[in-house]
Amino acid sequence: MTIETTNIVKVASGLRLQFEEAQDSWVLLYPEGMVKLNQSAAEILQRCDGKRDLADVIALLEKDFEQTGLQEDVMSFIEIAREQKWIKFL
């Protein structure tokens, strides 16, 4: 499957995205453990709510961080997240 900006994405079932104070970072929790996320990954995943398509996620990130040209970086992360089974396409 080719990832398109029209795809709607959310965190995969069985995973929970939350801020972990002990780690001082956002993490993905799963039954066997957790993945500590860097700031960029956390910002992207927080916006992958199952309602917005990736174009909207990218536009929101660009607005929130007053940046342009984030599409390539976001799409690269989404590919990694898919390979890791962190996300689900709707």
Contents of the next structure:
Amino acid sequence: MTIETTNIVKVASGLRLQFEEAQDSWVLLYPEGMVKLNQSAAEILQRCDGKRDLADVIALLEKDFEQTGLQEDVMSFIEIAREQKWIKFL
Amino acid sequence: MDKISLMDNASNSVIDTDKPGPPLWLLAELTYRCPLHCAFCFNPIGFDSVKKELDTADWIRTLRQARELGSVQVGFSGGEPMLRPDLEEIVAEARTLGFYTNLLTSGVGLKPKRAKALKEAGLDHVQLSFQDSTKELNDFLSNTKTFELKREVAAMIKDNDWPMVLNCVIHRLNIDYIDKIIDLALELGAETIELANTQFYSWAKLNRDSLLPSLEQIKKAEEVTERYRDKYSDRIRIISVIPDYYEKRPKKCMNGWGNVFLTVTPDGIAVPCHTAKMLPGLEFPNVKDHSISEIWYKSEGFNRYRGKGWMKEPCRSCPEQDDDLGGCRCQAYMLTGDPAGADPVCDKSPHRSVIDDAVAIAQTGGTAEAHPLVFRDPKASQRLSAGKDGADILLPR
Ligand code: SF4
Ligand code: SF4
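Please could you give me the other form, the form predicted together with the partner chain, since above is the form predicted on its own?
And the full complex, kicking off with our chain again.
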């Protein structure tokens, strides 16, 4: 399945996205493990709320960070997140 | 926005020895009590002498202090942690503090009502282990009671939308049925199955000659596992590691002493791993007397084998020392008498022959007939810790 900007995703069940003071970064927690996210990944995942579609996520990021042309970066991250089973498609 | 790159796995980060990172992983052994009698049980032989467990307030204080230092994963284990009536209360506090909460259970005694209460308390994950409820270890796969129980618990896990991780301790007597074990995991809809090789400490060490698989068994099991991995890669993640006795290099035990793991035993003793209490000449602090910060950063127990400063030859000048940090201190002590020596699994250790001898016994059929399995139970614990027939348990052979 290719990922479309009309897809709606959110963090998979059993996983939790949270800010860790001690790491000074956002992390994704899952059974008995954790990945530290870089800032971009964290900003994307925070906006994947299971309601907006990916086009809206991209638009929101572009607005919040006053940038354009983020689609490619976002979509390639979503691809990674899918492979890692970090997200689910609604 | 910076370029998106892959994230680093926190548990792989090497923490420099001058300034250890936080105890990311807190293992809370809530009780040694357990309705089961596993012959490979990792609880100390003398578990039955621990009568006074930490109370709810002690656990809550421990969780708060660990969280302040940066702990983020907590595992509630035992014994059987569900025997603690205050489990929900402890889980709820952990969850409120921001921990990812893992319950490590055999599932015995879990009923839908309790599962729901745990879900409401905020429990994030249940790791269900396949331990048999009978003493007939070899029959465990044909024991319908066990199957029924696991099925019921698996259904509760699904109902509560918990990720399902199954864990099965693998040994000589069940390794030939690894296909059946994976089939069951598939049938139950598990996302992950951990085929955990028996680690030879405590009860498993007593029973080692009956539990260590032969090379032939391991090879066959690896083939089967590979086949399942290929076929079901999209349905299940299969994690398996061959027993360290069959390796030439030791494991990087606990990812480094006092590096990421902090275990608190039922009576409140804080240790870098659950077997470290056996090491001679080393005091471990109790959470009733010291804060987690003092324990983690200042105690002799946590500092003694941190990093590489304690190493002797052959480890001290070894180019591979960062890969395994000299292996397991408990294994070095148990099998060679020297807790600061190289783990004897390493073929550079002058004591490698103790491993080779055990491996040789495993090729010739083990000694199950000559030495019947010793099952973990309170009576055996008392008898063995009184030293009547177990005086050599922790001593080098
Ligand atoms: S290994 Fe078996 S006997 Fe030991 S605590 Fe776990 S379930 Fe109980
Ligand atoms: S000699 Fe020590 S440090 Fe080197 S590989 Fe063996 S156990 Fe590891």
